[in-house]
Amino acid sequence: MTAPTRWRTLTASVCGAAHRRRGLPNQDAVRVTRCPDHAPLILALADGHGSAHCFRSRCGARLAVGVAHLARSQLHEPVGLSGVRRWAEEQLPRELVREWRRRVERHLAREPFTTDELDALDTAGRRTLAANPFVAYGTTLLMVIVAPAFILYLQLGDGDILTVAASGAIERPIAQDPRLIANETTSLCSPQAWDEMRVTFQALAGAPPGLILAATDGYANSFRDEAGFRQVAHDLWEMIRGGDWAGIERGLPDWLHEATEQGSGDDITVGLLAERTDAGPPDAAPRLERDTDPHERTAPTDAA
């Protein structure tokens, strides 16, 4: 395995530009976990559906984000490389959606749907959720895992995760989905979730990307282009590298709240992971997790 490397995280949700005229909550939900001695480092970003079917996607996005730290376990067994990219691929998947439907069932145990809210449904909805009951909890996933040998990225729905390797070169460790256009996307509510989550396994042969930057859709419909979207990772791959991540912990929810404003009126949240190639101070005690309200406007932390 390769030395293990130090990793700066930040996050920053803030509510769409229409969802709060419109009087509406934030649906987006993000989370890291970290843990002492170098242990993976989890970051997890879900963007609830909000339609009329959706009603309690808010929820659903926090329980989703809640669930990413089951690789935790599985991560720190001594299966190799091989074996965690098996893991990854074949079972990681389902034990998310599993999970996530326990805990959907659950919630819905303590708190069964209201008049009010079957009230607010037409015929189709209402014979689609007694179908299907998680589709009112209805939400996306994104999860970035990094290890001292490997990086994991996986996706479900909608979102974009975008790489910056030290040369400044931009990739998508994921793919676009063609399948997801206009307001369609794949989801966890979904029948058979775990054969519509993409997984893709980096081994570590060399240096890591210097950013990793994933974000809700939001982020990435409210600029024109491709390229522009892109231009972001790149703006802040040279303010890390200028040594100014201060200045990106200060300017990065004004820059969502821009971003919505002027784009795509969404409800927007960021995950950032950076290389840490200073020493710095040492860390504080170590804490398990880090978890994040969506109306927190950012929070930074440094990770092994």
Given for the second form:
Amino acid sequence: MTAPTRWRTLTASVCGAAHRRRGLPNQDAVRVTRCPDHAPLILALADGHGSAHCFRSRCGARLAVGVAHLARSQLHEPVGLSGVRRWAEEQLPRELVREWRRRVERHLAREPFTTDELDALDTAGRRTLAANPFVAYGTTLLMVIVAPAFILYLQLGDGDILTVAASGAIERPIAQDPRLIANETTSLCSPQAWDEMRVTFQALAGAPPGLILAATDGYANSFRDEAGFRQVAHDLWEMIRGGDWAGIERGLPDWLHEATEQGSGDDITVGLLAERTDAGPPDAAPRLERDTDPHERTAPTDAA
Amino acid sequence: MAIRPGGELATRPLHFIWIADCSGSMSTDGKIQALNNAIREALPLMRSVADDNPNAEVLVRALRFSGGAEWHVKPTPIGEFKWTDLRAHGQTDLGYALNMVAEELRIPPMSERALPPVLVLISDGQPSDDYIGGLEALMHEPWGKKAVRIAIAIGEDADTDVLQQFIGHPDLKPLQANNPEALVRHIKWVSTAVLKSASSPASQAAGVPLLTHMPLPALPPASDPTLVDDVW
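Okay, that is the form predicted alone; can I get the form predicted in complex with the partner chain now?
What follows is the whole complex; the chain from before opens it.
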């Protein structure tokens, strides 16, 4: 069994080309947490919806990646693999939704909806918000937890997770949801959102994947087809195998900028987890584009 | 710097489909020519909106229906799209037309990464075939359900109940055009405001009531409706 104490991590997030043209901020969020003993490792990405009704989704996304890291406290409990799996499948989704909503309520209590925010909505929008204020903060959530004995993948809404085995085989640990087309997505603000969370638990009997890539949907949507997106994972894996992790660190923000300019126009956020083969210490998780919303008081940090 | 990883980058396709009633009644009182003029007049505006969002590849096509249906213009990039006049004769086989649209919205040929297609149905009468079967076929396709569906009723004889069923959303009503001025206004709105919304949509949360349809901008009011008489 390979202990995941030597994983390289890298995250990058760029504002969408279409968002820049319209003067909108990047509404994605990303966070990597290492526990003090370097195991487990948690990567979380969130994509705030950004629609007129979801006018605080940038904040909602950052609350979501913060909530994701609450999982670490549970992971230190000595419950065994089957216990972790049961917890991940049965309890974790509800806990994540409950905590995200609690934090949204706290934020809303501090900063109630303003007249300007509500005036921008139509009657139906105001009615929706009155019934479900979480809509204003709507966001997706992608999570990867790497522990010595297992890897856990969790997804709510659109976005993509790819793994690359040492052999170069590329897989999706969570299958694509055929319902998620036309920019419609399941969301933390959806009623019974926990039922929409998809969880894949992999006990590590052999070698873990060499590379795990998680991305908000703006990245895959920037390629002409699925093969073009999978090619990203293949090419990155080739660079890692060739010892060029530094090249990925240097190039990733520019590659994402190019993708949003020539592709989807959407915000793009990527998180990479790669098992390192040398004996060096684990990497920090550099944040290549920081959120700077002065109203958000729970801004995440990169490494806990 | 290393070569960018991944395959070919591409903007997201946005399919815009005119579905035009070319039944015999459209030939009366200049309706079909008014429609031809309105679409032709709106094209430069449509191109301008498309130019403002280079991340959407706007592909326009037109389907004519009367006795049966046929593609009048195949999918064409908006920059190359030219309008050829429609002619009117025969029945109103809307069901046939909707079945043909449904076939085109299947995955494939449609891509899962496309933007929501825009379907604009323009009709002055009542269907002469099984339109319910055609509508069911359309709504059976994921992209049919997710499409932005707009309907324009030409004249008072248009069956607005049928058009409302096509729209399938209680807050969106068929646009009524009882004269050429109103028709131009509606066609321009669809070609600009609706196209703009569809080409850069934000994500919508599934399962939240009232948010499952793309929000559309309000239709601009007529300049002075009292100056224009209803002719249809």
